[in-house]
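First, one chain by itself in structure tokens, the form predicted alone.
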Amino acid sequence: MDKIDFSMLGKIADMTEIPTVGAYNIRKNGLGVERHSTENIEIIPKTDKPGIDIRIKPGTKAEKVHIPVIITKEGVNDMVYNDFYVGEGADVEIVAGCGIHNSGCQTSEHDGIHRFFIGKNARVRYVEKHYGEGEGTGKRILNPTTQVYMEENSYCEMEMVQIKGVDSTIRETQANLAAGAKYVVLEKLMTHGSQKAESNMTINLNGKDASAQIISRSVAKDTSEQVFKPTAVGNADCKAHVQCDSIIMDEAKISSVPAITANNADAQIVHEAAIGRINNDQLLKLMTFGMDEQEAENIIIQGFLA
């Protein structure tokens, strides 16, 4: 593990050192390369493809898991598939997210398939940030594929983020719920150059009382281009809020496509999409306390994207 490798780490999983406590798999590269598991929190590599089970015993409480994502050459392509296992009326935060250092003219990929099993009663919170980097022309290229599983009355909320220097993503998320289950997702993304982000998101609410809030919010410059496709399906007496809210510059282009489906005279589903400029007078009062376009820009930028 080198500077590159912590800088990294540090920007999606906020890891500048190798962890002395807690339960971690460090992926670098296609390979493993640092692991280590808790009383509570197993993480067993796979035997019949690449990745990890995580499995987290019922009633564990306050503890978290590092599982990010590294990779510094190019022309690697990388694909892994990760399954957590969340016992019942466990509480726990897990932190992933990839980073991509090219500096060739190869591209480089990581593609992920995260399962997560959230067994009753219990509370997940999942981060997962995407972050690219390097001096070389090789494409940076990133797909996450997220299927969530939601026993009785558990609650899963998802951060997901897109920093910067990512050339192509494609995110499929599908998420299925239980009666009383809550399911929460932030999705983050900010494009520029000619990058292209798509997210296509299906959120199954099947039990009672279900619930799902999803906000998508995303900055687009340059020529870059974004396409959100997030649907929300009520089959049962349940609610559900969709929204995506958008800020376009540049030349780019975004096209935001939420749906509804109510197959339950008692579901409650919204939706709603905003996509514009960023607001003149905004722009305009930060300026009068002396800063330049630019700089007014990125801060509207930064507390929209936080």
The other form holds:
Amino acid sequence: MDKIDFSMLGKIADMTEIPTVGAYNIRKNGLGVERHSTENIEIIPKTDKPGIDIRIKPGTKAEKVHIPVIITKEGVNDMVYNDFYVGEGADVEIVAGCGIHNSGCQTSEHDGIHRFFIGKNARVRYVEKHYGEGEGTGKRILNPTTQVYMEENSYCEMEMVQIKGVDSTIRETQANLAAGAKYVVLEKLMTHGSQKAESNMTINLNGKDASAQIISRSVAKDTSEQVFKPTAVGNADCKAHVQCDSIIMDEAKISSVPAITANNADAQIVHEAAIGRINNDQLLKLMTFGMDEQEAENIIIQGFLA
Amino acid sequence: MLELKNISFTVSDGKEALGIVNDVSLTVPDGEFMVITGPNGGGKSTLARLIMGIEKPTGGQILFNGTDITNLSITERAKMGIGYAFQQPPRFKGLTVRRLLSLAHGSELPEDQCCSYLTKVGLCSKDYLNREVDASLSGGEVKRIEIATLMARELSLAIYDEPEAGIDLWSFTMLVESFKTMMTGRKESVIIISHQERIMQLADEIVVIADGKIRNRGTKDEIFPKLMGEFDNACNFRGGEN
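Starting from the form predicted alone, produce the coordinates for the form predicted together with the partner chain.
Below is the whole assembly, all chains and molecules, this chain first.
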């Protein structure tokens, strides 16, 4: 582990050193390099394919798991399967994230397939940050797939952030909610240059009083392109709210295609989608504080994606 | 000291030119509390925006403390200590009230200081500090936060564009009290565009603007008797809102 490794770990997982408490698994260039389990959280490498099983005992409270991935070489194509089993009544925070530092001219890619099995009454907060850097011309590609299976009255909050520097991403998210389960997603994405991002999300609300709140905020700069397709399907007496909000700049293109389906007369599902430039009055207001136009623009974007 | 010399602002629709501000000359001495009033559509807000630099005059010159600022940007004028509270302030998704006040101040503001600004504009500070300045706030709330952003700055000249607009009666009373407090121990000059008699009562000088020109100016004792007549006439101007 060197300086670049820790600089990236800081950006994607708020880690500036190897943690002294909690469970963790650090994956670098396609191999697990550091791993630590605790009494309540066991991390076991898979034997049939790359990846790990994270087993969290029922009733585990206030523990954290860090499972960051970093790629510092060009030409790495890493595919990983991680399964999280969160026991009944547990209350944990999971910090994932992937950083690619590509100084070469060959593509580096990480595709993570994460499955979450969340037990009854369990609570999970999941943070995933994606970040790319490096002077090379090699592409930095991240394709995360997230599948969430939520049992009765469980709660799951996912913050999924693409900070910058990711040339291409296709994000697939699927969630299945049993009665009383609540799923909250906050997706934040910024693209620049000629980057492309696509996010497909399907939330199936299968049980009575299941609820979902999806907030997607994005900024597209330069000639980048973004496509959002969030879908909420109400199969019971449930509630869902989908909100997509994008700032478009320069020559960028954004397409937002929310879809809602009700297969039950008691399902209440709402979607909102908006795409627009930065409002001129917002810029003017911040300029009257003494900022120049560029500073004002940065503050508005930072706030929007905060 | 702010000096406007023969300021004009003309817009054109391609066929004919329309004068919004016509040859206005005005001096605001240091420390003065000036209220600009007059019928809607008369050019008051445009004049304020010309002083802040949001619009550039088509004729004339603006001097601030002896420096010609006519061609300076909004940013440069802000750095010289000019501030402007918008009549219809923009909202910011994701920016909290505390962050906005800190941005106005130029550095991170301690919580108690944020609270004191919010209290001055009639907002219960604890409820608002961490709220976002977005569509979840009512028009009146955004307006009061806007006024607080000016209080959070160190200014030589503060311009308030109809601070009373969209504010309920109770908060308006708080606001008048705040402006009264500002009068004592205040160093900066204040220009308030207002239709409210209670704000005019605080003024060192009242300027009446109509048809893009100064119709009258003087102390409140000089202006008030004339103003009653002006306001009757003002009804004729309604519908021409800017």
